[in-house]
Each structure stands twice: as structure tokens, then as C-alpha cells.
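Here's a solo chain for you in C-alpha cells, the form predicted alone.
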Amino acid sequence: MVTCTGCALLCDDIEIVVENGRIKEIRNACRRGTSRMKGCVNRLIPSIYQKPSDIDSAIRKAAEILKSAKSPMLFGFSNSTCEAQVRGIGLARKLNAMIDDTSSFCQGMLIEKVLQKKFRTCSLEDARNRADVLIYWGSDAQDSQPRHLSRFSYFPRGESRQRGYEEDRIAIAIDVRESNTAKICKGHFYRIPLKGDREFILALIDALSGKVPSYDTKKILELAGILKKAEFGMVFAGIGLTYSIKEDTGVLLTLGDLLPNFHIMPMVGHYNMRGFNESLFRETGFVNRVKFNGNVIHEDKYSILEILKEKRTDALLVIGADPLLSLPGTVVKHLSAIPVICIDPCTTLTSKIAAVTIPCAVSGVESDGTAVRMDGEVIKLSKVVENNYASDEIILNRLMEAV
């Protein structure tokens, strides 16, 4: 059995058949996991200013760019191993650089509250074995984490839920559209207007506090009644909820206080986003948006979005991410004006404009290491096939030595 790095569920029941050093068959994985483990359609090659190079020369050039930069930044890491993330944080500290990851514009604020122990949380096994009320809030788990409902939440027989979804569990979807997850929720779908999550939460707080909610009274009272009866509840918080409430997590904390039997779990997408957040939190007390300058500075202006919009970096190292794909075009314009160093197994949009490209192994397939599941459990990754690619950890080690 091997662990899949297709998403942050890190399913560890995957069977892979290898013949002649190549993966012939993948069993148990979902479509996302299968695609990830099959590897790259277009493999990245080492290059310097779009000209083919060798790994040693590419690493030397990357180190030269980072050392000469006045305001370097490191970004990504959500698709990197924990070991590589620790090396990346060390490199940022050595360079007095800024460092940020993809959680900066999605689930970081919720993960930080979990790490600060402001939200109750639990393991995915607890959810599978004990949960009787499951809320998918701004999350289409059926599409984004395809095995979530079948392996960890709604459908399985749990130790305390032997009758499963037919009798022992209630699934609820709160979303702006009827997603595939919402269609499974058997009449417990609560449609809200775009950016209407805060108003919905406040109405629910009123209902749980014995007041008459001013918003969709009948449905809110119905939902409050279900939540009050829950023995072990779960809120699987997706980016739809996070984007809607933005920094106003206070209303979610208040709701949590009124539901003492509920636990919140941020629905992390990338396989090791939480790993980076935990590593940086241990080092600095923050999960993202950090600047090293002899000490640690944490401000919103050090997010990748603000840095690129305001053109405040003169060199960017990208690893385990593709900002040219994931960020708005108006934000990434600055990338064409600065040297970008891209470390990745595959050719990406970002690698196509990079000054230096350095290919690495596909973690969990071509190299081993560890990752942190969306619930905080540390999971071992195995090397499945032999190859000549260095791991992301080794490449960052070599960069650290070169600078």
C-alpha cells in the first residue's frame, strides 16, 4: 500500500503495480490521485533563460539570482514534502526573504485558528467513527476530495455509526449552488446568496440563542433544531465559506461556542498545505505572510497577492505551486519583469516564463518523505519507482549550500 498525494486526504490504501520501472496499474485511487501518480504529461527540464542546461548549472544560477536580489520571495510549498518545507523556511531565513504559500489566499486563516486551538477539531477517523451530523459548508467535497464522503464521512460504517448514512448520519450542504455534494444531502441543502455566509451564520446564532432569526426563519429554525440534537457534529469548511467571511472568523468562533458538540475541519485541497502551515507556525507563530529580517515580521502586505500587485519583489522562487495558473492575470503581470525560479516535476505555466527551471521528483511516487493530512495527522510517503530526479528536499538543500 502507498499514499496518494492527489489531495490532502492522503489516502494510504492505494495499490500500485510496477513493471519494468514504470507504473502499470493504480487501484483504489480517485481520478485526482490517479492523475497525480501517473506523473507528468510534459516533464520539466533544467534550463536557464529558456535554454536547456544541467541541474548543477541551474542550481548555481538560481543561487546567484537569490543572493543578488534585494527583496527575494519564496512561494508555494503546498505540493512539497514536510522536509522540503522546513528547508525552504531555512532558506528564506538565510536570505532575509519573504515567504508565503497558497493558503495565504484560501484556507490559511482557518488553519491558523485551528493551530491556535480556537476551534475544536478532530481526526478524520473520529469523523468516520463518531459523527452523526456532517455539514459541508462552501465545500463540494464530492468533486474536490472525491473519496471524502465514501472513506471518511457520510457513507462509511463507523464504530459508533454502524447503520451508516441510511439511519445514523445526516449530511447538510450550505452553499451558493446545488453542488454534487448538495445533491447527496437528501433534502438538507441550504442555498445562500453569494457572499451571504455571514448573514446566514448570524441568523443561525440567533436561532441557537433562542431568538427569532430575521433571515429565512423557517429554514434557519429547522437547521438549528438538527444541530442542537447532534451528538458529534462536523463542519467541513470549504473555500466558499472562507472567501465569503474573509477575515471575520469571529462569527464562526461564536457559532462554535454555541455548538459544543461540533468540530471544524478546513477542507484543504493541496496535499501538504497544512504541512507548510504547521512548519511555519512552529518556527514563527504564523502560518503564512512572513518576512525574515533578523527577526520575524508578519503582515498582510507580505502575501503573494500584495507583493506582486505592488511589485515589491525582485526575485521569486516558486516550488510546489503554479502562480501563473492560480492567481489573477492583473496580479501576475509583475512576474514578467523579474527572474522567476521554478522547481517542479512538470512543465507549468509558471515554468514557461521562468528564468531558471529545476526539475524535481514527484513526491510520493519518485521520492519519499512525510506530509500532513488535512486533519493534522502526519502521513508517510513512499518511493514507488526508481528514477534519476532529485527530491524537492535535496534541491533546496543544495540551494541553501550555494547561497
Second form
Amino acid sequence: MVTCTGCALLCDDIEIVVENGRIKEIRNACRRGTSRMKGCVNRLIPSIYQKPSDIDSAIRKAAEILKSAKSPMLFGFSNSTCEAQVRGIGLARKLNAMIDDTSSFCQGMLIEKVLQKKFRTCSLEDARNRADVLIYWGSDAQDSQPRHLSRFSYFPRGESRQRGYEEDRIAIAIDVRESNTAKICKGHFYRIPLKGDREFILALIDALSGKVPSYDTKKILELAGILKKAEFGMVFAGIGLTYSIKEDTGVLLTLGDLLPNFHIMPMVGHYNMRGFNESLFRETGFVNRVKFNGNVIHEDKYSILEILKEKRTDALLVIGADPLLSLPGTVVKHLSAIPVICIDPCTTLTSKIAAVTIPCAVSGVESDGTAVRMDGEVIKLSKVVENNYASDEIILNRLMEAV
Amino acid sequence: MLTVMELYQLLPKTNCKKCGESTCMAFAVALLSRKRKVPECTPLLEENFKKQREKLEALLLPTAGAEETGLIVHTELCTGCGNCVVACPVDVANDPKGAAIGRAPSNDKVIFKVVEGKVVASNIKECRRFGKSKVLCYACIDPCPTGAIEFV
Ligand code: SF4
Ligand code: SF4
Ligand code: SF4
Ligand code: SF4
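Next block: the form predicted in complex with its partner chain, after the form predicted alone:
The complete assembly is shown below, putting the previous chain first.
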């Protein structure tokens, strides 16, 4: 049994048949996981200023760029093992650099609240064994974490939910569109307008505190009735909800107070985003957007988006991320003006413009380590294929020695 | 899902019995259950029925890979999410410590497994839709968000 690193569910019941050092067949992983484990179409090769090179020279060049930069930044880490993340944080400390991951424009805010124990949460096993009311809020789990509903939430039988989804569980979707997840929540799909989450929460708060909600009265009262009866409720909070309420987590906290039987779980996409948030939180007290200068500074302006927009870095190390693909066009312009170092198993849009590229192993397939599942559980990754690619941890170690 | 009426509408509707069935409707039923093949209706082979014949062949094509019992998985639609694996009552009964609680199937008695990211069906004779006490079970069709499972 091996662990899939296709998403933050880190399914650890995968069987792999390896033949002559190659994966021949993958069983039990969903389509997304299967393609992640099969590796990339185009493998990254070591290069310096677009010319093929060898790993040692590429690492040396990368160290040189980072050392001579006035304001270096490290970004990515959501697709790296915990061990590599800790190395990355160490490297940022040594360089007096800024460090951020994809969570600063994703689920970081919710994860921070969970780590600060401001939200009640639970493990995915608890959800499977006990949950009777499940809300997928701004989350298309069926698409982003394809086995979420079958492994942990709606379909499986659990200790106190022996009759599974047929009788023991109610699945509810709150979203701006009828996603694949919403299709499964037949009869309990609440469509809200774009950015309408806050208003919806306020109406729900009214209904739960005995007032008549002004908005969509009948449906909200019906929903409040279901929630009040829940023995063990779950709110699977997706990025749709997080984007929509922004920093205004207050409304969510109030809703949580009115629903004492409910637990909130931030839905994480990248397999180890939560691991990065936890490691950085342990070392600095913050989950992202940090600058080291002998001390630790945490400010919004250290998010990758702000830094690129304000052109405040002169060398960027990107590991396991593709900012050129995932960030808005207006901010990525700066990427072509500065030297970018790219560490990744595969060719990406970012690697194509990078000053230095350093290929690494596909974690969980070609290198082992640990990762943190979306609920905080630490899961082991294993190495199933032997080859010469160094893990991202080893590469960061070597960079650390060279700077 | 394909219906008898859809097929019937495309037949010559003369009830000529050349196919060996007593009516065109009976032949349509036999086509749907894959007991008969389109060319067995010989009048359809005539030039003026060419369009209808082609339409019939096309309608019946996707089910060419159907199991004996009529279960088809449209693999191009399947995301390997495993909802059907965990929801099928046969899988639940035959694998209480595996598929029933959301894990990967732990034995070979289940109907559904995910291989290479897609569902593969076996032991299909165990399906509740067949055998002596058959029931019209939808437990694998309803949980599939992409409509990848079909019975014909
Ligand atoms: S749900 Fe996520 S972790 Fe599980 S098999 Fe699919 S991609 Fe891999
Ligand atoms: S041979 Fe064709 S036209 Fe004649 S009865 Fe059969 S189906 Fe109808
Ligand atoms: S129809 Fe019911 S018993 Fe048959 S395969 Fe589907 S879920 Fe299983
Ligand atoms: S429920 Fe549908 S998409 Fe999911 S594994 Fe089964 S057939 Fe594939």
C-alpha cells in the first residue's frame, strides 16, 4: 500500500505494480491521483539561462543568485514533503529571505484559524464514523478531492452511521453553481449569488437565533431546521467560501457558536499545503507571508501576489508551484524581469522562463517523506520507483550548504 | 438512456416478420436487450432505409462492450472517485471492512474496483438486478456525478 499525492486526502490504500523500475499499473487511486503518480509528460532537465547543464552547476548557480540578491523570496512548497518544507524555511532564515506558499491566496486564512484553535475541527475518520450532516460549502470535493465523498464523508458506513448515506447522512451543497458535488446533494443544493456567502451566513444566523431571515426565508428556515437537528455536523469549507468572505472570518465564528455540534474542515487541494502552514506556524507563529531579518516579520505585503505586484523581490526560488500559470497576468510580469530558480519534477510554464532549473524526484513515488492530510493527520509517503532523481529535500539541503 | 421507442421509430414498422419476431416492436425489444442484431431485419438493408439503419447501428454502438448483464461503464466519463464502489450494496455486503467503509476493496468478491483511475466491473452476476429475487437497484447509478454507469 502506498500513498497518493494527487491531493490533500493523501489516500494511503493505493496498490502499485512496478515492473523494470516503471509503474505498470495503479489500483484504487482516482484518475487525478493516477496521472500524478504516473509522473510528467515532460521531465524537467537541469539548465542555466536556458542552456542544458548538470545538477551540480545548476545548484551552484542557484546559490550564487540567491546569495547576491538583496531581497530574495522563496515560494511554493505545497507539493513538497514536510522535510523539504522545514529545509526551505531554514534556507529562508539563513538568506534573510521572504517565504510564502500558495495558501496566501487560498485556504491559509482558515487553516490559521484552525491552528489557533478558533474553529472546532475533527479528523476525517471522525467525520466518517460520526457525521450525519455534511455541508460542502464553496467546495467541489467531487472534482478537487475526488475520493472525499467515498472515503470519508457521504457514502461510507461509519461506526455510528451503519446505514451510510441511504439513511444516516444528509449531504448539503452551498455554491454559486451546480457542481458535481452539488449534483450528489440532490434536494439539498442551495445556490447563492457570486460573493453571496456572507449574506447567506447572516441569514442563517438569524434563522438559528429565532429571527425570521430576510433572504430566501423558506429555504433558510428549512436549512436551519436540518442543522439544528444534527448530532455531528461538518462544514467542508472550500475555496469558494474563503474567497468570498475574505478576512471576515467573524461571521463564520458566530455561525460556529450557534452550531455547537458542527466542525469546520478547510478543504485543501495541493497535497501538502497544510504541512507547510503547520511547519511555518510552529517556527514563526504564522502560516504564510513571512520575512526573516534575524527576527520574523509577518505582513500582508509579503504575500507572493503583493511582492510581485510591487516588484519587491530581485530573485525568486519556486519549488513545486507554477506561478506563471496560476497567478494573474498583471502580477506575473515581474517574473520575467528577475532571475527565477525553478525546482520541479516536470516542465512548467514557469520553468520555461527560469534562469536556473533543477529537476527533482516526484515525491511519494520517487522519494519518501511525510505530508499532512487536510485534517492535520501526518501521513507517510513511500518511494516505489528507484532512479537517480534527488528529492526536493536533498536539493534544498545542498542549496543550504552552498549559500 | 436508450429506450425501446427510440429503436422502434427507426424500424420499417411493417410487422413483416422476416426477422423471426412477430412485430417490429418485439424486434426493437430484442435489439435493446442485445439478443438480436440490426442486419437481422432484412428490409432495413434496402437503400431507402440506409439512414435509419445507420442511425440504429450508431445508437447501439456504445453498448458493444456491455457485459452480458447489460452493465456498461463509460470509462471516458469515469473519474475514479469510487462512489459506486462504496455505494453498491453487493460491495458493502461482501467487503464490510474494505469497500463498505470507504477503503479500497480488500477482496475479489466486490463488483466495482478502480484500476488505472477508472472503474472496472466484475462478478456482475452478483448484481441485485439479476438472479431470482431481482430488484431495480440504482445504488451505483445515482451516486455517479458524471453518468458513467449505465444499464442497457
Ligand atoms: S482523492 Fe486525492 S489522494 Fe486520493 S487517490 Fe484521488 S488524488 Fe490521490
Ligand atoms: S424484419 Fe424488420 S420490418 Fe420485418 S418485422 Fe422484423 S423488424 Fe419489423
Ligand atoms: S445495480 Fe446495484 S447491485 Fe448492481 S452493480 Fe449497481 S449498485 Fe451494485
Ligand atoms: S461513481 Fe462514476 S465516476 Fe465515480 S468511480 Fe464510479 S463510475 Fe467512475
